[in-house]
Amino acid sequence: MKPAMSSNRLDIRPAPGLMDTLDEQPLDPMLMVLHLLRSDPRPNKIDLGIGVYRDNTGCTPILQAVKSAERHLVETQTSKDYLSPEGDAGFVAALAPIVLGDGIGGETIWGMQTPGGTGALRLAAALLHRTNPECRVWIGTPGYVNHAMLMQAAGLEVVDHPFFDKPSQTLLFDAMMSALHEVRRGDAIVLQSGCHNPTGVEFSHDQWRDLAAFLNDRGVVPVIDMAYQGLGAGLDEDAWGLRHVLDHVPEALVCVSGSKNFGLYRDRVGALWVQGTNAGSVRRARTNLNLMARTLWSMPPDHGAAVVRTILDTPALAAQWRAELETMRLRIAGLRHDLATAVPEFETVKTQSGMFSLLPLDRDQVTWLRIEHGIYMVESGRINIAGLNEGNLPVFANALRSVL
């Protein structure tokens, strides 16, 4: 028989999980736009939140530079081997003078593929911690919002600075430079070339001057981020600020992106380049770099940068490329100022350049033109011009109008 059960046994519970010590995080931004644009069940709603190039029928193009490409390495591939952490050297050779010029190159300049313009971001991050623990990273505001959490993900402190005035759409530099008088020698800046996500204003050549020689003068690293280039005034003017803070300062962080200029969002296309003061500096970044890569995604992936070194090492190809690329630019340029005819209280949109503008508008109006039209932006009020075409853009201005 038996024993009988005590009447007084405990009740044991179990201890608390490791992922039960975690606070539930909000949803990013973007994904919050995403998640309620594909709840809505508007058949005519107008999604201008999610950052990717759309035609004038509303759809995201594989360039046909790309098709005849793919079909090419479907057709000559011979092996799905890995690549090394530094990826694939064919592609990061094609590349450079595309992103650097042709007058920028040497010893003193090295760069790697990398998964995505935000896995070169993470990258530079992680080095800038290594080389400098104590390394504060200044970033515009506003801005990107991944700049900084990627920075911080590397353990660095992130410092704001002005950028950008909403209300006025005026580009606030000469406050950006009062508020860099604060920088101490070996900090780092994040910068954009061409096409600023999200407000869309752009540096003068003059401006690039006088920042150029500042972070020289003060030692501080620029991390130059260009992740829309041809789609604002060009190719080489998009990268013009870039490339004259290469010239000018002896130490610089390259992160690019490929997935706008190509069309290559889920292959993860993208390259960062480091600049040293000399050929040793350069290889102990290197031997980092790699090691650095290795932890945090090992080899990258394959395609999408095959792809891109298929285009610019066949010459008929790179310029069906540059062909579309620019038909691009040019579409955006155009409902850029179809947007500013149509609604003249945001003139100023026509003057700035990119898939992006800051709008100024407040989050109710943003809500307001959610619920009552179906239209979908980020809560800022950024808005991706390209998700604009012929057929929802009187829509769009008509809503706008009845926010203001």
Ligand code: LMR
The other form holds:
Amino acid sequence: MKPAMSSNRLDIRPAPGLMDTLDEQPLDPMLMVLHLLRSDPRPNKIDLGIGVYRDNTGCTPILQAVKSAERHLVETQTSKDYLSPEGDAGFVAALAPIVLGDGIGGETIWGMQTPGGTGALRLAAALLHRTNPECRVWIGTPGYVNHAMLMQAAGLEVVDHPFFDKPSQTLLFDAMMSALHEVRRGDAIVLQSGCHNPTGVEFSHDQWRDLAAFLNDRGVVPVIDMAYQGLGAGLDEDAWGLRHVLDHVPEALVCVSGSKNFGLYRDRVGALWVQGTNAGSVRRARTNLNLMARTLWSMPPDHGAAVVRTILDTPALAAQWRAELETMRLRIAGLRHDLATAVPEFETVKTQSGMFSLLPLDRDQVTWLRIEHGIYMVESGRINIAGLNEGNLPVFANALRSVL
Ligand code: LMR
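Switching from the form predicted alone: structure of the form predicted together with this ligand?
First the chain shown before, then all remaining chains and molecules of the complex.
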């Protein structure tokens, strides 16, 4: 006979705990595609989902410049002692001219390393909330899925404004400007400089000029996200809007990522710059950012930033990185051209730039492409152009024609 105690144990039903109060959460649309893709056993499935660069063989390569810098670090690094919540100051200094241009600097702009562009955005959101909890953040629709979630995670209210019309593939600048007339002084707006995610469209220089003048006039703080610099029209051209806005507004936040242009995705390389009206305000922002970084991640991971610093501080490696980046950029532009030629109904993809286009497909068409053809894209119709290659582009083009 079993002792009574063990049967009693079986009877113990713990009272609902704290975790029982949680609601289940869905995967975000990007991670959902990844999940579906990874559970599909078909060998010829086509991955146009998450935004990573792929070469013509479908691989996401480690850049040669990165490999060389890593070898150098392995040979020469003598310690892995902590740095600080600000990360690697040499990395930020080396990246600044690439992002901000040669002419900008001084006491009214200051930057720090962050864990990826996501870390920079999350910290920027926390700073905005600290400066003004009533700040509303304006975000264009359709936009990058994580922008709104990141702002809301910091307690900020998000307000949508029109940005792009999917069926006609047009940038809605006038509609956007008229919606923005509702802004309040002290609100913020998330802008993307170059290679817009998910649409691939870009403001013209005149539109950037009008927008910057408006933001300055109405006291709106731009949060400029540049996650794909160099993969659209080139390193300087992709940053044109960012630099123009910085030149024409007193306060701004700049968030960048090294995931795509250095191919350092999982190493989490990013940076945040804050531009203020005077040295004192930037110093105050710096101390607050340090404190908030300390409570979010304490210190950013070192390796990827050290790789970028090594590349940019070594002229031969910097030249090699620029050449490798240009190869990636030209491959994407070529794929855009080839897709537009193969499916003339989607010829706008060749006028867009960067890794993404938002195809004028509805959810049923996207689902059909996935189930029938093993083609994976975000449910909105966003495709990662870099997922195409000589082998799968004709297959994709045929499948697209079959749903039109
Ligand atoms: C994407 O949009 O696919 C990338 O920026 C990856 C991500 O983290 O969302």
